[in-house]
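The chain below stands alone and is given in structure tokens; this is the form predicted on its own.
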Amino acid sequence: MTYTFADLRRWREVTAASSPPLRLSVFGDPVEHSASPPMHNAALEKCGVDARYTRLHIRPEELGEALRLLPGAGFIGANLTIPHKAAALPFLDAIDEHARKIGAVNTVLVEGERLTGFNTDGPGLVRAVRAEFGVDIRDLRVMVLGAGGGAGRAISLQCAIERCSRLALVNRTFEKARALAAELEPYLKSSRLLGPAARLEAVPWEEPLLKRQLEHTDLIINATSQGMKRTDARLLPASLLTPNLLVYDTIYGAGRTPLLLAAEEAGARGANGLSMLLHQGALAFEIWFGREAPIEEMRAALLKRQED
């Protein structure tokens, strides 16, 4: 079920019949597609927490008041998805240093009247890559597609913090990639010899340039929304990919995205964003409850939702 801002304003009355009480939610516009509720509800049930998680359709103009309503409505916390991650910052009482660097929040902790924002997207990706491919990002040469903002910015910053072997930032608006590269440069300065390619590079989205970059890449990460629809064009043609590449598409769904289909055709290993959703969700759970999340129950709930 999906609730609205009007419901949130009368939360205790609207949800009086809910047992356990609804005390966690994801805010989005749209939000009906979110897979977070079954994942978090499986975790809450496993851990015996007397609370449940739901969806709230919150429009941009409603966000500030919606966040301030959380304490009075008895919420423990909330997740934020498109288009609220950056917009929420002015409405929070405190922001974790990592989230401040990224300029976006995806997890809110409610403590009394105080709202604190966190971002678990980047750390969730690190865990996901390790789980999917058995390797750490710090040991890889990474290319981020869609590095200009949003999830791409969070992922790029996390790769830099992890001090990955190499980082190529690709964005259709090249100036955004170049500005981000300048911002991330302090993380990746090195005196060691790195071979023929720069350790950090902003790259225009042009096929000949991407082909040269892929010669110095181990892991491709798609942080764009392209591929959410089956009719979307491929981000990269299979002819550019090679069997030695790892391809991670942050989009998740029942079928393979065009990028993952291209990876399969090229003989490259690929994975979708379900594992990132799982691990960023587990990190949010740990923020809210100060305890380890039940990963296997959360994973099973996500897989069941995909099958349904």
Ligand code: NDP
Second form
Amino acid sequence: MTYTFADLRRWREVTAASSPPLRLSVFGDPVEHSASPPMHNAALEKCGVDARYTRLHIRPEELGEALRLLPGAGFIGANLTIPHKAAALPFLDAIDEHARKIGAVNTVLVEGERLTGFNTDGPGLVRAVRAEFGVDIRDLRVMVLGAGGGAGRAISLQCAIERCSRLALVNRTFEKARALAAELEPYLKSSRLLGPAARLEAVPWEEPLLKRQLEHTDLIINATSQGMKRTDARLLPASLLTPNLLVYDTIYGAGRTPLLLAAEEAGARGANGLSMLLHQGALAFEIWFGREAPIEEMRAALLKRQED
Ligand code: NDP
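What would you give as the form predicted together with this ligand, now that the form predicted on its own is on the page?
And the full complex, kicking off with our chain again.
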């Protein structure tokens, strides 16, 4: 079920029959694809919380008023997805320091009339990489593809905050990668990695340049939207990849993405974005309820949704 802004204005009336009451939601446009409701509802049920999570289709021009309606409608919080993550900032009462640095919010906490914004995408990615590959971002030389997009920016900033061994920022529109590199420079100033490659670099999307960069890379993260459709062309040819590489594709869904197929062909280890979705959700749950999230129930709900 997907609700609308008009429903939110009369929330208690419109959802009066819902038991437990709907007190959490993801806002998006579009939002029908979101896997957050089954994941969070499994967690709420497991923890015995008298609340459930739903979807709200909120258009950009409705966002400010929709957020301000949350306290009166009895909400505990909300998640924000495309296109609201950056647009929400002016409508919140407080923004946690990490979300402010990223310039985007994916989680809102309601306390009385007060709305506070957080961003769990970057920390979720760090937990996902640790869970999938058994390594910490800070020990890896990372290449972010799509560093100029919303998710790419959050991930790149997180890698810089974690002080990863090396960070290569790649984006189709090169100027965005260059601007981000300038912004992240203060985090990666120290010369921890001694060697021929700079610790932080913006890289134009050109195959010979990527090939050279990959010699100094342990982990490739795809944060572009290329690959969401199975018919999308491969982001990188298998011939560029080597078996020692780890490949994390933030895209999630059933089956392997074109990039993960290329990784498999090259003998490299790969993982898709389901674990990032899971861990960013678990961190949001911890913000709303101040307790550890039941991660196994959440994962099972996501996997079940994939099968359906
Ligand atoms: P944005 O629209 O903000 O960014 C899209 C990015 O993709 C830009 O860097 C853009 O480059 C690049 N891009 C688009 N098409 C191509 C192409 N054909 N070749 C190369 N680069 C391309 O989207 P988001 O950042 O919100 O989302 C990006 C991805 O992250 C999505 O696939 C989404 O599923 C995933 N994601 C996953 C999450 C998870 O929990 N697993 C959470 C959030 C996002 P340019 O700047 O040149 O336009």
